[in-house]
Amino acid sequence: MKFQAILLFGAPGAGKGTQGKILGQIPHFVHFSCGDAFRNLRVDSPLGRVFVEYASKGQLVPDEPTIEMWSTSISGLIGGNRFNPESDILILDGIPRNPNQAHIMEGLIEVKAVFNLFCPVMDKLVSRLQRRAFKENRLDDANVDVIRERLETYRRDTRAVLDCYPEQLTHQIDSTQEPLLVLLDIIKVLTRIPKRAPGADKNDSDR
């Protein structure tokens, strides 16, 4: 069964985490932040060491450990009864991060919508990330050079993910608005997305 998924997309500092956490409080929506999952790993674990190595330089973790971490995390959510694949929709924040990851995940998720939280002013993103580093003690957001490398990595590698999905699934959201207005724009779209009927995949396979 493919997992139903909504993708939150945008440059670092665009507000994906803020919106994802709010949406994850709505029944039948489950938020998963790739960055938070990596930061919650033990730094002395194999995946934790890989994350620190790349994040400290503002670079993306390679595809194989990223997909491995995502798959393990989703299995944990299912096993802990925090995600029901038959009725819930995943809110994915920070994955897929490049076209290859999008290709790998084609067989794993059914993308219902992509929200591109865009912020045309680069300096505004830098300021947001610096404030976040101070508030949340996020070392990968603390250094301006690392921040600019992350934004360049997004421009060079991650932005191309938008081309992997049909235009009709992609919704442009102005992230320079107040967070409540950003949320309102997202919810307007979510209310129009049809949910999968329970057992639909099983019924199709029985035909």
Ligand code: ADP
Contents of the next structure:
Amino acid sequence: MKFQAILLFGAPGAGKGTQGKILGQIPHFVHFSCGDAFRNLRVDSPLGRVFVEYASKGQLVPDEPTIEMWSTSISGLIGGNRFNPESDILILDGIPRNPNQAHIMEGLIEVKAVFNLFCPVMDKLVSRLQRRAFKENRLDDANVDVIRERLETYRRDTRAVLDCYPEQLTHQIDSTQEPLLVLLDIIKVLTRIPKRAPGADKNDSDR
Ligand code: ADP
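For comparison with the form predicted on its own, would you give the structure of this protein in the form predicted in complex with adenosine-5'-diphosphate (ADP)?
Everything in the complex follows now, all chains and molecules, and the chain you saw is the first one.
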């Protein structure tokens, strides 16, 4: 059975993490941030080292270990009873991040909606990321050259992911609005998404 998924899509600094964390608090929605999963690895583990090598240059980690890490993490969520594939919807933040990842994940997820958190002014993203560097102590946000490279990686590799999904699934969300209004736009769409399992409510008392 494919996992039901919502994709949060957008350039670095567009607010995917902010929205994903909030949405993940809603019953039957489970947030998975690929960047957070990488940052939670031990830096001296084999994949942790690969992550630091690529992320410190503003580049993407190669696809194969990325998808493997994603799969392992999701299995962990299922094993820990934090994600029930029958009744819950994954909020995927930062994955898939290029058309090849989208292709590999085709057989694994059923995409119910894609939210494109667009930002017409790139400079706004740069200043948001620089502010985040202090709040979250992220090294890849602290250096303006790395930020520029991440935005370039987004433009070159990631943006094309949008073409992998039907247009009617894609919802354009203005990420320059304040977070509450971005959330409101997303939630309006989410309320219209049909749930897969009609008996899903039976687990409500457990959450
Ligand atoms: P942002 O969207 O602000 O760039 P993330 O936390 O999503 O930050 O990602 C941080 C870094 O983690 C990326 O620059 C990249 O090196 C790595 N990364 C995250 N998700 C993926 C992915 N799906 N594929 C490859 N690399 C990824």
